[in-house]
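Next up: a single chain in structure tokens, the form predicted alone.
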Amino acid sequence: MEIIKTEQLVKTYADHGVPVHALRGINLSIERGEFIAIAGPSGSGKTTLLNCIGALDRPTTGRVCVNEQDIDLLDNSERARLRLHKMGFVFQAYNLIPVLTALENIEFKMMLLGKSEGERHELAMRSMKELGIADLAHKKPQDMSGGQQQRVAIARAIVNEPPIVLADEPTANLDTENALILIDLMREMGRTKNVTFVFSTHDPRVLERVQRIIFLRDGNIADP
């Protein structure tokens, strides 16, 4: 079943008055449960495409549909609800709240979803156990390694079992061992929970393990 679709997706930025064509008419279809990568050199449009799919940015022209709904027709509050309830995000910089523990970082998303304190704790701990980081529950980000912080970020992304997880260069700051562990953990989650994982990456360690690669060059889908 198709969960994400883009039609003639165009995104143009203005850089000091000069137009920058980040995306030039992207047509893309992604099925529920796929484990895919958006690849390409720096400046090819990977992150821009991910941001448009994730309702973090609006296209200049064209459409992005999630579950057959044109998300550009949603107002800002509706787009925020879509991101909160239907998507999980994993960023290269982790984006953990430094004053909160790992458990509190994960529970914070549950609080936004209106879960009770007991349910927040139960779901957050379950998510951490699945990723093998339950022992980090009461540690703050500065007391964790990069690999540990990224696992916490992934636990936060998948804690409410969203149908879509978008990951922007999730392994860029990790050594090979930790990168492979995380990729395999996410792939298993995609298989067992039918979650759609879409990566923006140029990391060959990720590309070797995905089901499909969408290669971008100069804002267009191209052959690798």
Contents of the next structure:
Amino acid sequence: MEIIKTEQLVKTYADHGVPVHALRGINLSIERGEFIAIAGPSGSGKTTLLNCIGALDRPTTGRVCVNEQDIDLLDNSERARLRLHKMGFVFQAYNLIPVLTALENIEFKMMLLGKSEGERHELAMRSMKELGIADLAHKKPQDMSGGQQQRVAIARAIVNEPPIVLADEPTANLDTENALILIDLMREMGRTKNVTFVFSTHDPRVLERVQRIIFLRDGNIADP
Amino acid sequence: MTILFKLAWRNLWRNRRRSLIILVAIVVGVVSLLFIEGLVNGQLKQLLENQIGTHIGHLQIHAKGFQDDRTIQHLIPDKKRVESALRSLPEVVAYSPRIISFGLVSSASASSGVTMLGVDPLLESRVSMIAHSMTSGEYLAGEPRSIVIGERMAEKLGVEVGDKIVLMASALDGHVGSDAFRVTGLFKTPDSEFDRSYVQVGMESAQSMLGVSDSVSEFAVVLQSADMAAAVKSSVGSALGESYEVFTYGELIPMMIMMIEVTRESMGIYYVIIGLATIFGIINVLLMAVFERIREFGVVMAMGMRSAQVFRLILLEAFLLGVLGAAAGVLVGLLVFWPVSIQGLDLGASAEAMSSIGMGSIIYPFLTWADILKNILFVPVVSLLAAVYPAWKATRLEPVRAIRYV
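Having gone through the form predicted alone, I am curious about the other one (the form predicted together with its partner chain); can you provide its structure?
And the full complex, kicking off with our chain again.
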């Protein structure tokens, strides 16, 4: 089942008045449950593509469909709702809320979803256990290592079992051992929960473990 | 405690020093407001009580027309009927019949215009403060032709207790009645104008001098509470009929009541000034907080937090800041205020000026529950207003750019 589709996706933005062609007509189809890496050198358009798929940025031309719905037709509030219910996000710099504990960071997303306090706690703890970080529940981000923070970020992304998780360079700040552990965890979560993981990377160690690689060069899909 | 509340509360303490500085500013503002409000309350209460206590009372009853033409000819038609009506009302604490005339008082060396009140010393002592404001000699003790005068008038006339003075005033038959009185006491009230222009003599002496047999010009009435004045006026007015006129203290001293109202309303200026200072302080703090957390807002908005929820989060932070500031401010304010309200604030340097407008030099500030509640509500409301702009700024962030913000 096709969950993400892009048609002639073009994104051009101005950098100090100079047009930058970040994406030059991307056609892409991603099935539910796939574990996909978007690879390519810096500036190739990886993050822009993820942002467009994730309803964070609007394409200049072309279409992005999620579950066969053209997301460019949605207003900002509907796009926020789509992100909340259908997507999870993992960022390179973890981006946990520093004043909340690991558990509260995960519960925060459940609060946005309108879950009751009891349900929030139960689902957040279950998610942490699945990622082997239950012992970090009451620690704040500054008291955790990078690898631990990124696991919490993944727990936050998948706690409501969205069909899509988008991760922008999730292993870039991690050492090799932690990077591979994290990729294995993401793949396992994707397999067991039928979640589509799409992440950007240029780490060759990570690329060895994915189902499919979409290689970008200068805003176009290219052969690796 | 919800996550949102926890988040708002902890965000407040991210920059502890900054939050403490704005909290101190709020506390200083609230303490100032409480203190000013208490002082004004104390001054106005004293001003009104002094006016009521020196001679006005809560109600006055006269023969119809007396208020417009305060002459000896307007005498109460039936004194006993008035007394009977007043006795039947439980709200009436005390009353005092008075005969009033205007004339001249002279000593061997000086003379002065005067308002003469002929009173029953016992009844008058329950209505006015004169009997309790004697600074030398004694109040009217029942001896015929005794007189008490204000210290100011004694100075003007150059007399002391025991001296004789001559009183002249319009009598009922149109002639000028006069008699010699011995000063038995000097009084000093908080109202120097009263002390300068009023004298009290025994009822019989006054009636004899003015040729009015057993008649009186006025009944001054003290009630259980000033708030009852309008209702009791209505009851008394109905009981006595159209030959009488009944006035509340508010109708007798309308300028003072207006001044009190204006003063109370002008308190709003202090609220505006302190409110504006608080608003700009909080705007500054919250704008800095928003700019410091641009990336974080980008992340939560990317996760699906809607602009309205971001807006509410910042408003909640401001509200908590306001509640905390108001609570601390009221607590500190009451701790500072409490001893002053008991001991009073001695404005001795301004005693002369204050006395001329009927106030004592020691003010006893007081606060009502409404004043405290007003301050408890004022700061959080102001904080919410102050948060609107920073919150709006946060909602304008685009997650895709905010996430990359460094």
